[in-house]
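Listed next as structure tokens is one chain, alone, in the form predicted on its own.
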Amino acid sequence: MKLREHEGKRIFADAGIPVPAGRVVQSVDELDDLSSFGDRVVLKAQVDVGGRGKAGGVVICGVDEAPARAAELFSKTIKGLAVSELLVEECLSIAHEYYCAVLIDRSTRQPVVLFTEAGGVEIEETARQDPDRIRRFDISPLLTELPAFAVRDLVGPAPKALGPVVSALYRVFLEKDALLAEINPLVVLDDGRVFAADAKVIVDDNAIARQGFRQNRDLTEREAEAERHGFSYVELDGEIGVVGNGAGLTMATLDLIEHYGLRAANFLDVGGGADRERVAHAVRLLAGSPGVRVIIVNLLGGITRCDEVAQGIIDAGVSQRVIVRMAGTNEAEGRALLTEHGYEMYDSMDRAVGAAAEVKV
């Protein structure tokens, strides 16, 4: 789950990483006294997406302009998300911007610490065009502290005052069960002071409760419903709904859908031993997805009984065309139930997906 900037900065401050003076407001009326911020302030939309600056979600202005500029930001949507709160901060006198992050390298399955002098909004371009400018250190998660030599090599010729920030960021990464802890930009001011001018923290979804969050804010309404039912579910942007049992079988179904030139609307694994109620919930969930015109149910009956699957499909009673491929325990009973209610059934998932392709024609 992505934390908002002000949440990340509160974590950074608790870890000893300097952050600019600031406060969160939910309305223009809360901008009553900004005298403590000096002559200029930074207004930052707090939305759960990246690229706010390029989308107009970050505004630097004089304190007298702040109410009007804040009203403009509150009326905006940024990448489809309405702006409901702003972080108001002091405007820093920046001499240089750096980039520092700790994240999971999926190729090594270990944390990696990144650092470069080329911080700021163009960090992605730096990574693509000049990756050698980014220094890295791979570290075992069993180490609770970055070794001093690693900090020294990462910071390199940059000011030594950045070293403690790099070390503290790694501790934040571990303590908050993070997949990413990033400061971009990490800035040095004209007077030599160091600040985290931005904060990006992504907490592992499996650790949300341990980190004190009651729910995952990143989930859509359907993803939240799928989580309540215990489904493994990923929302996609296609028109073919998919219900499977087992990640391998469900992924194979998605591969076939792409092979036939179609697009899957989701990945949904109901798991082993799904009963009629669980199957009905899964089918109804997909039927409620905009644009889904066909639902493919591809299930193998081991501990899952095909007659329970069939009854769940019937109970769901959705308006979309439902194409079924199931095999295994109580297969004959399940087929009889579906035949009685007029559902389409096929002996292989290739034929089932092929039948869905014909619907498009």
The other form holds:
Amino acid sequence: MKLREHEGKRIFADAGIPVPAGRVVQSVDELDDLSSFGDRVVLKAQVDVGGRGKAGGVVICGVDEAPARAAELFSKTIKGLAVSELLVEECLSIAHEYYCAVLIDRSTRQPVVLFTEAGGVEIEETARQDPDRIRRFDISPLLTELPAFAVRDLVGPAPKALGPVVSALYRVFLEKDALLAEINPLVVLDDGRVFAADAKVIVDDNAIARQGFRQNRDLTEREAEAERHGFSYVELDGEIGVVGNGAGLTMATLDLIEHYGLRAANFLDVGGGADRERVAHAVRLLAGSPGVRVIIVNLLGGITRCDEVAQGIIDAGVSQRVIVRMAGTNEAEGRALLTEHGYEMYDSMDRAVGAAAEVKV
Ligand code: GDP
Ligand code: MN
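Target state, the form predicted together with guanosine-5'-diphosphate; input state, the form predicted on its own:
First the chain shown before, then all remaining chains and molecules of the complex.
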């Protein structure tokens, strides 16, 4: 679960990482007294998306303009998400932006600490164009503190005042069962003070109860519905809806869609033993996404019965083309049902996706 910026910053502050003075507001009315912030403020939409600044979710303005600019932000959506909260902060006078993060490296299967002078911009960009500028330190999670030499090597020629922040960020990562604890930008001001200007903390979903967090709040309508049904669902922005069972098969379907030069609208894994009703819910959910013109259902029958799936697809009765690939238990019965109702069914997923590629808009 990704925490909101202000939640991350509260955790940082508790761990001794300096954060800008700020408060969270839910309406423009709460912006009446900003005198404590100085002349300028930063208004930051609290939405769980990356690249929020570029998408217009971060506004730096004079205190006088703040109510009008805040009203604008509240009326906007940032990458499809409504803005229900703003973080209002003092505007920092930034001399340099750094980047620091602790995350799990999947290849070494342990935490890695990253640091670079090229902060502020997206780290993926730096990793592509200038990988040598990112310093890294792999660490066993059994070490509860970063060794001093590691902090020194990570910070390198950057101001020494950043060292304690790097150490504290590693402690936050461990204590919060995080998959990612990231500060971008980690800033040094003209006067030499150091602040976490942004906060991104992703807590392992398996640790949410232990950490006392409430599950996912910032979901789109469809994501919330998918969660209610227990689907693994991720929204993408293509035109081919995908229903699969099993993460591997569903991912393979997405790869094949890409291979055919198409773009998937989502990832949806209905899970094991999908019955008629679950399949109907899944297909209807995708049919309701804007831009979906074809739906590919790619299911392997094991506990899942192909005739149940076929019934679910027929029940859903959506207006888009639904192309099916099924194999396994009661396959022949499933095929008969689908054919009878005018649906296409293929044996191989390659042919199913190929058929989707032929569908004219
Ligand atoms: P993100 O786009 O969601 O990562 O939002 P950030 O919180 O990282 O802000 C984006 C950019 O806004 C930062 O890299 C800074 O350049 C700028 N910014 C954020 N806060 C301040 C501030 O207090 N003062 C100044 N001058 N710039 C800021
Ligand atoms: Mn940022």
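Please read all numbers here as calculations on a predicted model, not as lab measurements. Positions refer to the first chain, counted from 1. What we label the rigid core is the largest C-alpha set whose atoms superpose within 1.5 Å from one form to the other.
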After superposition on the rigid core, does the Cα atom of Thr304 shift by at least 2 Å between these two forms?
yes
